[in-house]
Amino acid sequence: MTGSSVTDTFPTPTIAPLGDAALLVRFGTALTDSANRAAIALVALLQRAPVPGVVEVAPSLVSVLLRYDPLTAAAADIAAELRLRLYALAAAAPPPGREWTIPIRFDGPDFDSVAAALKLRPAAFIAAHNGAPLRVLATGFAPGFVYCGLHAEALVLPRRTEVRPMVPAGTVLFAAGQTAITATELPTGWHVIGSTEFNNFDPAAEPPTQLSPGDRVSFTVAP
């Protein structure tokens, strides 16, 4: 679907097969607060109105993929279904998500360094930092993963040259404009600039993650 604009609101989104079972559509090619909007508000429509066929829904930052059974359902009719939707996506945008406060302690081993590079003192770099609520942008990536942004402009970083090869649960990351929390251990190449005791993550719960994309997050000092 290229060439014409779904909404004033949201990017123009393309609809592209993914091997034989499954569509992807992106809203954009780079991260954006526009696109990843696009995405959490077509997530949400498809909960509410589910393609036929469509047997997963997987939301990433700037994109979704539908999975389908190409035994029971053909590709064109899901994106005939898909396209009747994203018409409607920006009627249809989700309400504002769940409010959260999350401590965090800036003792990462990069916390230091992360300030010295944006030239910030360490003290303002923690009050830039928790100075506006974030979005949850996406989980994922691993359990309980979760993605929060976008920061501004002053406070974009790329990420490390070099990866960690392990960090724990509860790491708070740091990295592209995002600020990430970790839920289980694993490498990484962001900036590793602090630690929370908040989990996202319990697999016996139902769901097992607590934050959901359009979310929004505070983020205050540990005491």
Contents of the next structure:
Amino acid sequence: MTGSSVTDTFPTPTIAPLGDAALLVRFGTALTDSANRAAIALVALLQRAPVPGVVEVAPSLVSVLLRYDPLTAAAADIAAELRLRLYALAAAAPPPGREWTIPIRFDGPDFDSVAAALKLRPAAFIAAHNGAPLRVLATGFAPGFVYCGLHAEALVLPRRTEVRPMVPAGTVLFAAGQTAITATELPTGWHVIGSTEFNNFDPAAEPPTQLSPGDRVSFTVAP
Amino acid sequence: MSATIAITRAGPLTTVQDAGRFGQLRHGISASGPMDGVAYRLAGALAGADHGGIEITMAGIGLRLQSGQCRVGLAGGRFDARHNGLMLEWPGAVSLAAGDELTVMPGTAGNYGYLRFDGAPVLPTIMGSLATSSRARLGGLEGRPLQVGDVLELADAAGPAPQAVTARQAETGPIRFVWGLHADLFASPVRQRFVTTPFVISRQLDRMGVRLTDAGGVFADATILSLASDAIVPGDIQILGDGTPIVLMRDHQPTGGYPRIGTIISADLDRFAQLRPGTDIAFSSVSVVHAQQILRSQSP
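Please supply the corresponding structure for the form predicted together with its partner chain (the preceding block corresponds to the form predicted alone).
Time for the whole complex; same chain goes first.
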């Protein structure tokens, strides 16, 4: 599920201007496994073969932002270079990604209700949650925040209807087929299922975050 | 020569800013930087500074030079600035000696002003920048706004020679934008009314975003979908679930899942940031190529 090969077919991308200083390549408007893998593959490709004039590449769940300097570069030139690379995307080697093991304490206030909603006993939910490594789908929502997924269909739950005003760094969130980890305080409408000592944000470090899209994460139960 | 500045009065959200902390979006950090980049650069030219300075808000600032001497460039909006009680030109520049007081009071126009100094503020560089992010709470002085009692050290003057530049006549007229990522999610009549109906700058504005009052009800009945989050850029005009338009500014969230009907062009975003609550605005659409031509024509 986390690998890809030349036989994979990525969704057809669209290139759209995002203001007058950026382009956005979108592989879809909803999160799917293939759209996410395409976005991650494009970022890796753009690292190997940068587009002249692009000053920043930032991936999201199903899209990739390319920022350029509007004083020196033209959107049409960037888009043309980008199209050349997109033709090669399906044949590009998938990014290797790094392997991580992250221990979780399943001590969140929503843990019991999540297990119940999935019709699983607590131990069975933990086993299912930790059963297979997940891919880091995206970063960038907040400092050091990571989305990991995608869980099997049987583990998909919608978000909560209410937003918690603030959860601390190291909170483990669960919703929409994903497990996410906060690295700063933030409000959230996701289910809070646990916590972790793993800290993915250090503003004094270079780079300030460790996990990258495409990395693989194995969750374990914290001792 | 180096100098020490004591803050004696600070309006809310007075922050240290430099050109911005670019290249960190993938780590979840938007660039910050001056809300009015044109004014920030003018203040820098007047001071002889290419390093960060202070962004003030409508209430202004008071400071006393505790030691040393420095040259200060002042620009952005229209503030009432005095040096030891004597009125200064705005925009303008002034040289301060130890013991001097600089007072900046609310003026007739604008939300943001800039004080830039010939010596660089002695502050830690976080991810390559001094800029304060009110969202990530980092940069500047301990990641927070400046307060009464704060003391800023300035290094020896090391910038370019100060210039006697004058402020360019600010553009007036509609705020220009390019149609956005999700413009086609809005029905054609809604798009039509977006460019023919005035909006009002609301009181809810800060470095993250400016909420608009949709008095004409352009988005009152629009169906707002929630989407997979995509990258946000400054100037994005996002429509919240209840139909409220909000323009995302320099401390914007890095990604967002509400639809964006358009993005204010780079050449107009500084001017937009200076519009005070209660100001009527009209939006007018331009192509990306036209937006870039306007930007190039404004560049020195």
